[in-house]
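Single chain ahead, written as structure tokens, the form predicted on its own.
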Amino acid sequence: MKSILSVAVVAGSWLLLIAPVQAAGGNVAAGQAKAAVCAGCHGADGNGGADPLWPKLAGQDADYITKQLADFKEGRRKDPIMAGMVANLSKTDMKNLGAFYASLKVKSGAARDAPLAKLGEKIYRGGNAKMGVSACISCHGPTGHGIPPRFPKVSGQHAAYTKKQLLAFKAGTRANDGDIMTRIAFRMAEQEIKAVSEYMAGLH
């Protein structure tokens, strides 16, 4: 009886170990090999390159990354650099890349402007009822880890990248994730967008 229980425990532990890779439907090792050309912008460890407008991908949900890559390829999300990078990626390549980046650990970020981050925290946690801006926490969680795969992890992301995306949602030039962010960002003042981006950079 003990031996049967032992086997069950070992088997259960193994399933827990492989579940993340299977759930993402991708192969981490294959994704790592394919990501060699991505390192210039996103870093070898997925924590971003020299330009803060290039996002950190480490620790992001695998399915979310896979979807964004597919959206770039199909033209639902516009970016001239990414359009070229994804042109020859297969669906399997995208899943593998998603699995690889999800397996990496994101480096903690930090807000550089404390007063601005304080305003950002107020909006992130409480929204702006007067303008009909929902609290970011409702979709992205108290620590910014999101609700995968629909709502991405935002904690520790470069403030400049987050600001760029929020402004794109506000302008309607990014609309590949439904209209939730488009409607919210449209009602936000640019200073509020800057503040929320600053706060999320140091959120953990």
The other form holds:
Amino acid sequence: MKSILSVAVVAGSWLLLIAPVQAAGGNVAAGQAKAAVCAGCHGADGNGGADPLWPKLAGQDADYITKQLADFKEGRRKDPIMAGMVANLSKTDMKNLGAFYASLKVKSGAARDAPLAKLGEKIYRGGNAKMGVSACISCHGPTGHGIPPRFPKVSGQHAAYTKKQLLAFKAGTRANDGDIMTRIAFRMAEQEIKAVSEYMAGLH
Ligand code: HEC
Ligand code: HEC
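Please give the other form, namely the form predicted together with heme C (HEC), since only the form predicted on its own has been shown so far.
What follows is the entire complex, opening with the chain shown before.
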């Protein structure tokens, strides 16, 4: 009896091994095939391209990526380039793309301006109590890896892209965040935004 049971368990684990690669409901290989057109800006390895305003996607949470693609498609997040890129993507394509980019490894970045990054670290870890700015660490984690699926990974990202997003949240021109980031960024000074973006670029 016992041996029949263990045979069944072994057979079960083989079934798991031969199942196609899936992450959060998406198919990595199908996502990779769809990502050919994305590589020019986001890199074949998901680590971005020539322009620091083109974000790194490697290692980002699959569900967060899928949500952003749907938000671009339905106009909840506005960007003239990305609007065109998602126009013909189905829900399944978006899930597959999410799974593909989540499966890649992000190359860590580095802060270039040490004193600015130091101020950024203070805000990231402790917020700004006087201005009512919450500490970023509470949702994005001590190493910036986020808390999936709602709180995205923010570490190692290009500082210029991060700064652009925080300024957009502050101005309310990016408002697909359930009012969380818009409220936080609204209370931040531009210098604090610059500093925290610099710090997060080198966080890993
Ligand atoms: C011509 C350049 C270009 C191409 C090609 C492109 N993107 Fe983008 N992508 C951008 C830019 C620029 C942004 C940042 C938009 C902003 O500032 O809000 C972006 C943002 C994103 C984001 C949001 C990232 C985040 O951290 O919130 C995702 C996801 C994304 N792109 C996926 C894709 C996918 C998938 C494709 C291919 C189907 C693609 N992109 C093709 C330029 C491009
Ligand atoms: C209460 C939770 C919470 C706190 C605290 C928080 N965030 Fe966020 N953050 C979010 C959520 C949720 C999103 C995703 C919004 C969406 O779905 O588009 C986000 C998105 C972001 C993004 C966009 C990432 C991308 O790839 O485009 C950046 C940058 C960011 N946060 C930086 C910060 C910084 C800097 C702080 C501290 C000053 C901070 N966050 C504090 C919840 C939080």
